[in-house]
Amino acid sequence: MKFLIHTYGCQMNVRDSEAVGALLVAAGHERVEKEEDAELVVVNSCTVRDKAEQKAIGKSGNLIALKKYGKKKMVGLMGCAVKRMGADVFKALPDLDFAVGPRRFGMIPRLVERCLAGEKRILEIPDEDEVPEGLSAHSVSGFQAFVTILLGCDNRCSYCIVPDVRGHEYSRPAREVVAEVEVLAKHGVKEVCLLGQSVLRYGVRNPAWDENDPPSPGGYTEPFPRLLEALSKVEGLERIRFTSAHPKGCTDELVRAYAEFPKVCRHLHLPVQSGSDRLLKEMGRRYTREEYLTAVKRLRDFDPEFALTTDIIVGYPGETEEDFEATRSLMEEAGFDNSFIFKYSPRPGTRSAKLEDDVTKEEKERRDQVLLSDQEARGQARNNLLVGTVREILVEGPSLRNAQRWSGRDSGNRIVVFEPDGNPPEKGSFVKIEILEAHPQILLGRRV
C-alpha cells in the first residue's frame, strides 16, 4: 500500500513519524512523496497549542473527504491529539479508519492490516508508562538523525498538556541508545540529535545504567553526561546535539562534558518561559530567575560563543507589565542567540486553564512584537561578534532562499550560507567558512 505521513509539532513527532515510516516499509508498504499518490495517509498530531491540534484535525477531515471520491483508501491519525481526545476523536472525524496515541505508534502496521481486513474506527490509547514498539526503527537516508532517549515528562508545568498526552518519564537503557547510534553511524549518519521533553532528566525516574555497565572512564556519575561520554566514542559519529533542556540539569558535569568531548555541539535550547519569579512559581517551573541566569553563566563562562536559544510565553494569566519587563530584562541579560515566542493559549485539563485568560489578544500581540524586535537586535549583536572568525560547518545542501548558495550549521546550530565557488561540497561533509557578514539569524561567508 502506498503511504504518506503528515507531521505536525515538535521534533519528537518528527522522530515518531520516521519510525512509523520505517515500520510500514518493513511491513511491505511503499512510501511516496506526493499526497496524490498515497492510498494511505497518516497524520501525526500535536496538541501543545490549540492551533496545532486544529490543523491536524482539519487536515485529517480533508483527507477523509477524498475517500468518497476514491482518491484515498485509508486515513489514520496518530499522536498527542488522539491521547487528549480519546474516543471523542471519532465524533470529530466519524470516518477515520484508526487513531493511535503517541506511545502505540509501533502498532500502526498491524492496524493497517486490520483495516484492510474490514475493521473500522480502531482506537489505541496507550497507558502512561507504556514503552512504544519500534523506538529504534529508522529510515536511514541522510547524514543526520533524531534518537529518542527520554519519553514523557514529569515536570507538570501549569500550562503544559504534554505530561497528560505523552505520559510519565521513561529513560531508555543507555546500552540500547548507544547500540542504535552505532548502527546509524555505520550507515553514514554524522550527526545525531538526542530527544526528550526534558532531556537532561535522562536517568532520573528510572535507571538508564545498570550494575553490569562498565564504570565511566571519566568518572561521570550523572546519567546524561555519562551517556554523552559513551556516544562520543562511537566511530564515524561527528556531532551530538540534544533538546530540550531544563536549567536544573545544567550541572558542572554537563559543562565538563561540553568541554571534554568536542563532538558535543555547543548549543543548548533552554526554555525559560518568563523572567518574573512570581510567574515562574505560578507556572511550576521549579527555578528562579537567578537560578536560570546562573545556569546561563555556567555555560558562557567556559565558552563566550556558546549558543543559547529559548522559549518564551507572553500573556500568561495575570502577567502584568512589570512581569513582562522582567522577561525583557532577563532575555537581554542572558543574551539569547535566538528566541521562540508564543502567545499564551489555555489547554484543556491544565492548571492554568482554570485561571482567567485576562491578557487581551491585542496586548499579547504587542508584547510578542516587542520581544521579537528585541531579539532581532540581540541576534544581530551576537552574530556581529563572529564576523572574521572561521566556523566548521556541516553542509546541509543548497540554501532554501537561494539555490546558487549552499548552507550548513556550525556547532552552535547557527545557519551559515556560503558560495560554492563552482565546486559544491558534498552534503554531510565538513567545510571551514570564514564569516564575512552577519544577520540576526544567519551568517554569510566564504570557504577557506
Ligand code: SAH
Second form
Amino acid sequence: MKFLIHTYGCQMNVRDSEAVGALLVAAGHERVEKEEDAELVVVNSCTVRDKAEQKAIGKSGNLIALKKYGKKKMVGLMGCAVKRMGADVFKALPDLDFAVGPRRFGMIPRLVERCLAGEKRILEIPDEDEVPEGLSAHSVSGFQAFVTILLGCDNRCSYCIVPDVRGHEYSRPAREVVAEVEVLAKHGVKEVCLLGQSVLRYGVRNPAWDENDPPSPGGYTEPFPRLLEALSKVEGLERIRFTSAHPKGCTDELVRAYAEFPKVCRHLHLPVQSGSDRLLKEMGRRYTREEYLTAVKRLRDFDPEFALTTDIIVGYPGETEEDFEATRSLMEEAGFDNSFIFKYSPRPGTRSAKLEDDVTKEEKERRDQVLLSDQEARGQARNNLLVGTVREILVEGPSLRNAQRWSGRDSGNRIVVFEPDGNPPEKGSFVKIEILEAHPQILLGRRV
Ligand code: SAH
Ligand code: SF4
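Condition change, the form predicted on its own to the form predicted together with the named molecule:
Below is the entire complex, every chain and molecule, led by the chain shown above.
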C-alpha cells in the first residue's frame, strides 16, 4: 500500500515513525510524499499536553472521514495518546483501523496485514517493560540520524504523563547501540542524535554494559560517558548529540567526555522547568536551583561557548509571581541560548492533576510572553558574543526562509546561514563560516 506517516510530538516520536516507515517499506509497502496519494496513513500521537493530543486525534478524525469517499483505505493511530486512552480511543474515533501504543510500533506491518484481511479496530497496548521490535530499523536517506538508546522514564515528575505512556526505563545494550551507529556511519551518516527522556540515566535501571564488554580505555565508570567514548571511535561518524538530559546526571565524567571527545557536540538540552526551589520540590525534580546552576557553571567553565537550552513550564498550580520571577532570574543567570516555554496543562493520572489548575489562562499567556521576550533579548546577547568567530558547520542545504542562502549547524546546534556565492557546498559536508551578524535564533556569516 502507498503510505504516509504523520508525526506529532517529540524527537522520540520522530524516531519511532522513521522506524515504522522503514519496517513498512521492508514489508513491501511504498512511501509517498503527498498525503492525497496515500492509501494508508498512520498518525503518531503525542499526549504530553492536552492540545498536542487534540491535534493528533483531530487529524485522525479528518483522515477517517476521507475513507467514506474512498480516498483513504486505512487509518492507524500510534504513540502516546493510544496508551493514555486505551479502548476509549475507539469512542473518539469509531472507524479507526488500528491503534498501537508506543512500545509496540514494530507490530504495525502485521496490523496492516490483519486489517487488509478484514479485521477492524485492533488495539495493541504495550506493557510497562516491553522492549519493542524494530528499534534499529532505519531508512537512511541523509547524513543525520536519530538513535534511541533509552526507553521510558522512571523520574515521575509530578506534572508529567510520559512515564505512564512510555513505560519504565530500559537502556538498550551498549553493544547493540554501537553496532547500529556503525551501520549508519557506513551508509553515510555523519551525525547521530541519541534519544531518551533522560539519557544521562543510561545504564542506571538495567546495565547497558556486560562483563563481556571490554573495560573503558579512558577509565570511564559511568555508563553514558562510556557510551560516548565507544561511539566516538566509530569511523565516518563526525558528530554525536543527545537529548534530553536531567540535571542530576551532569557529572564530572560527562564534562570529561565533552573535553576528550571532539565528536561530542557542545550543546546540552537541560530542562529546568522552574527557578523556584519551592516549585522544583513540588514537581519532584530532585535538584535545587543552586544545584542546577552549579551544573551550568561546570559546563560553561569548561567552554564559555557551550550552548545550553531548556524547557520551562509556566503556570504550574500555585505558581506565584515570586516563583515566576525566580524562573526569570534563573534563566538569566544560566544564560540559555534558547528555551522552550510550555503552559501548564493538567494530565490525567499525574500527581499534579489533583491540584487546582489555578493560574488563569490569561496569566499563563502573560508569563509565556514575558519569558519569550526575555529569551529573545538573551539569545541576541549570547549570539552577539560569537560575531567575529569562525565556526565549523555541518551543511544542511538551502535555508528554509530564503533558498538563495544555505544553512547548517555548529557544534552548539546554532543555525548558521551563509551565501553559497554560486558554489554551494555538498549537503553533509563541513565548512568554516566567519560570523558577521547575530540574531536571537540564527547567525549569519561568510565562508572562509
Ligand atoms: N524527558 C524530558 C521531557 C519530556 S516532556 C525531560 O525531562 O527532559 C517535554 C517537556 O514538556 C518537559 O520538559 C516539560 O517542560 C513539558 N511538559 C511536560 N508535561 C507538561 C505538562 N503537563 N504541562 C505543560 N508542559 C509539560
Ligand atoms: Fe516527564 Fe520528568 Fe520523565 Fe522528563 S524526566 S519525561 S519531565 S517524568
